[in-house]
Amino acid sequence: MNWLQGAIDADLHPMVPGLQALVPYLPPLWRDQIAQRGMEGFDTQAFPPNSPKTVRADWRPAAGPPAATIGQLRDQVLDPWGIARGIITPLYGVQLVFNEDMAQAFTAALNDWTRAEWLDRDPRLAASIVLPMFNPEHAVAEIERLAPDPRFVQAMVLVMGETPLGRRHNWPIFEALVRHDLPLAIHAGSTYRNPVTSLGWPSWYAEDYAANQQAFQSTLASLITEGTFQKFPTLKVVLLESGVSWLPAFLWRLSKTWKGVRFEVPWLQRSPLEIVRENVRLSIQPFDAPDDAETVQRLMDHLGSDEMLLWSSDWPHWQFDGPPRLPPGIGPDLARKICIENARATYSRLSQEALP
C-alpha cells in the first residue's frame, strides 16, 4: 500500500458516545432543556427508527462504543495506514432538530466537541464545521465563528434538506465560505423534512441509501441552475460518500437538457459539464463501479478529468471496503492525485503543508 503512505482521508466519522459528551459545550439554558426535556440524544432520529449504527464488525470494540475515541482512530486508520491528514466529520442528529435556537446550540457544542476531543489531541486531523441548516443566519454565524481555526477545512451540510441546496436563501451561507475560502461538503443523508424518494417513504434500508444517489443529482442540479456557481465561481463543493459513476450520465440528460432550454436560466453560461469538472470533487467511498479495470478506465474518460476525486475511507462505516485499496487500473501517478494532491488542490487550508 505505498500509494497510501502520505494520504489525506477526506471522509472520517468519529461517533458521539451519547448526548452527555456534548453537555460540557452547551450553555447553562441548553443544559437545563436536557433534564427538564427528559432528553436521551439524536440517534434515535435515524431511519428506519432505532437502527443501529452502520459499523464494521471488525471496528466494533469488544466494550464500549464504536468510533468514540481518538485511540480507535489511530488504531484503526491513522497509524497501520499512514494517513497524513484526515478531515473528520461527525454525523449526529443536531441538523435535524426543528427548533432553530436549539440546533444553534446542539450544532456548535458538537463542533467544539470536535475541536476538543479531536483536533486538539492529533495535529493529523482536520475538520468540518457541521451547519444547522435551518436557518441561514445560524449557519453564517458558525462559519463566522470557527473559521479563524485554520484546521477547520471544509462546512458540511446533509444532500437532502428541506428545500433544495441551490435556492438564493442559502446564498449568504455560499458567500461566507467563499469568503473564508472554505469548500462546502455535501454528505449522504437526510433531514427527513420530505420522504427520501420521490415516490415517498420506503420501507428498506438499502432503499434509503440508495435514494441518496437521487438526491446528490437533484442536489447538484440545484446548485448548477439557480446559478450559484456562476455568482460564486471559486465555490468548491465535495460530495462525500455519493458515489461516482452516476455522474457522467445525469450531466450528459442536465447538459442536453440546459441546451434546450439555456433561455430559462440566462445566467447559466458554461455546460454543467464545465462547471463540475472546475467547482465539484466526490469521494471514492464507495467506488461503484464493476471491479475491472478496462470499466474503470472508461469511467474516468467519461469523467473527463483526473482531478475530481478524493481518497477516503469512510470510516468507520460498513460501506468501507478495506483493506484499503484503489479501482484496478488506477496507475501510481493517478494514485497519488487522488491520494494526496487533488486533496490539496481542494482545500486550501491544506496546500501549503509540506508534501509527504
Given for the second form:
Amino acid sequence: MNWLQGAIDADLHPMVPGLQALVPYLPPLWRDQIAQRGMEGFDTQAFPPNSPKTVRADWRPAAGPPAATIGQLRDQVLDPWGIARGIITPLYGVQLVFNEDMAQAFTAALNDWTRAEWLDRDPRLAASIVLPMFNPEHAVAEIERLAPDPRFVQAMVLVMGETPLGRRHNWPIFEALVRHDLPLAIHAGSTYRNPVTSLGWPSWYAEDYAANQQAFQSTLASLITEGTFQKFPTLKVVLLESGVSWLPAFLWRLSKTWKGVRFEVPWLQRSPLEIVRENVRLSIQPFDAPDDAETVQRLMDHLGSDEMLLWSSDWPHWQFDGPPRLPPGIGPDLARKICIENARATYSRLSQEALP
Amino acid sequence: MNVIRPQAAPGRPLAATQGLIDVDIHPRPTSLHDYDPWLSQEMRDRLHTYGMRPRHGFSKGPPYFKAMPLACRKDAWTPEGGVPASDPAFMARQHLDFHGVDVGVLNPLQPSGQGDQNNAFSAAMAFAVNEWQLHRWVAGDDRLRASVVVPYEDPEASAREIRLRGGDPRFCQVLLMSRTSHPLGNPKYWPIFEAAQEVGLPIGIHAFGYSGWAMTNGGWPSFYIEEVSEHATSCQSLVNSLVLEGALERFPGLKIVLIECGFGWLPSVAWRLDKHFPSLRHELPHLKRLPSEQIREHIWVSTQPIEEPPRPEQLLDCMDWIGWDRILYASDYPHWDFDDPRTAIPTHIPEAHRAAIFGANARRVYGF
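Output block for the form predicted together with its partner chain, input the form predicted on its own:
After this comes the whole thing, all chains and molecules, with the earlier chain placed first.
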C-alpha cells in the first residue's frame, strides 16, 4: 500500500461509548439531568450501533465498545496503513436535540471530549467542530470558542437538517467559517426533523442510509441557488460519506434548469458546475461505482476535475474489507492528489510538518 | 425572460424509422366542468365548491410558482384563447401533425384529483378523468392512448379502476405521480402493482404531485429551480423503495416507466444500492437479486428534459449505463420545456439507438 503512505484520512468517526463519557465536560445543570431524567444516550438511527454497516466486523472488539479509544484507531487504521494525518468527526447525536440550550451544552461537551480524549493523545489527529445548528448564534459561538485551536480544521453539520442548509438564516455561520478559514463539512446523517425521504418515512434502515444520496443533492442545490457561494466565494464545502457518482448528473440537471429559470435566482451568475468544481470537495468512501476501470475513468471524466476527491477510510463504518484500495483505473498521479494534495489544498489549517 | 421561438417548419426526425412515439403529452380540461358528466351530484358540488385539495397550502396554483403561466409554451394557448392542450384539434395540428407523431400517450396532470387529501373524491375524479380522456381525446384521434389515472393514496380503489380499464386497448398504462405520501415500494401500494401486473399494463410514473412531506429530506426549499431539481430526488427515493421493499421481486411482471423524471441519476442509484448491498442486506432477507439487475429489468426512462452534460459523449456514457432499450422519447407538450424530437435527441447518438428511442422501445414496453 505504498500509495497510501503519508495519506490524509478525511473521515474518521470515534464513537462516544455512552453519555457518561461526556459528563466531565458538561456544566452541573446538564450533568445532573442525565441521571435525573434517565437519558439513554444519543446514538442515532442514521448509524444504529449494532448494525453491520456502522462498525466493520473485524473492528468490533470481543469486549467493550468499538471505535472508542485512540488505541483502536491507531491499531486499526493509523499505524498499519501509514496514515500521516486523520480528521476525526464524531457522529454522536447531540445535533438532534430539540432543546437549543441543551444542544449547545452537549455539542460543546462533545467537542471538548474530542479535544481531550483524541486530539491531545495523538499529534496525527485533527478534528471537526460539531455545530449546534438549530440556533445560528450558538453555532457561531462554538466556532469562535474553538477556532483558536488550530487542530480544529473544519466544522461539521449533518446533511439532513431542519431547513435546507443554504437558507439565509445560516449565513452568519458561513461568515464565521470563512473568517477563520474553516471548511464546512457536511456529513451523512439526519437530524430527523423531516422524514429521510421526500415521500415520507421508509420501512428499512437500508432506505435511511440510501437517502443520504438524495440529501447531498438537495443540500448542494440549496447552497448554490440561495447564492451562498456568491456571498462567500472562499467558502469550502466538504461532503463526507456522500458517495461520489451522483454528482455529475445532479449538476447537469441543475445547470440546465438554471439556464431556463435563472431569472428566479438573479444573484446566481455562474453555472452550478463551475461553482461546485471550485468550492466543493468529496470524501472517497463510499465510492459508489462499479469495480471496473473503464467505468471509473468515465466517471472521473464526468467529474471534470482531479482536485475534488479526498481520501477517507470512513472508520469504523463498513465500506470495504481488508486493507483499503483505490478504485480501479486511478493512476499514481491522481492517487497522490486524492490521498495527499487535495486535502492539503482544502485544509490550510492542517499543519504541514507531519507530511512527507 | 422566455420568448417564443420563431416557428420552425413542420417535420419529423429522419431517424424515426421505427415510428415516432411520444410518451408524454398533457391534456387539460377547458374548465373543471368538463368532468361533470361523469361525477355524482355530490362530487360535482365538492369539485366546484372546494376544488382540489392537494397536500399543500394554496387552493389555486402550485406552492412554487412556475416559470411560465401553467408552465406552458406561450404559443400553445389556442387561437381562441383557451388553455394549452385543451383543444384536441389544435393540439393535433401543433404537435402530432407538425412533428409526425404516430402514437401519443396522454398523461393528465392536475387538475385530476391525484394525491388529493380526500380519497373518495380522488377516486371519483380518477374515474371522470379517465372517461374524459376517452370521450374528449381518444375518440377523435386514433393516434392517442389514454393513461389509467388512479387515486393512488387509496390503493384498493386504484386496483378497481385498473381492473375496470384493463381490457380496453385505448388505455396503455397506469399513471401515478412521483410524490406519493409513502415511499412507493411500501406494501401499502402493492394492490396497485398486483392489478397492473394482472392486466398487463406498465406503470407510468410522472414527476410531480405533493407527498405532504417537505420536498427535500432537509426541509422545504425556497425556489422553483430547487423544486425542479427535487423531482430527481423524489424519483430516486421511489426507486430505492421499489427495490429495497422487494416490490420488483414480488411482482416480476411489473414495468415501471419514469416520465419527466430525468435519467442521468439512475446509474448512480443502482451503483449505490449495489455497493451497499453486502453491508445492508443483513436486514433485507427478502431480496434475492442485485439491485442493479432489478432496475435494469423493470425500469424504463423518458428523455425529456434531456440531460445536457458539458461534453456530448458523456450523454452516451449515461445512456449506455441505463440501457439503449430502456429509453423512450417524450415531448412534454405543451409545457415550456417541451423537447422538439428533431433537436432534443442529439445526432451524435448512433442512428440505430435514436430509432429505438423514438419508436421501437416504446412499442415494446407498451405493446403498441
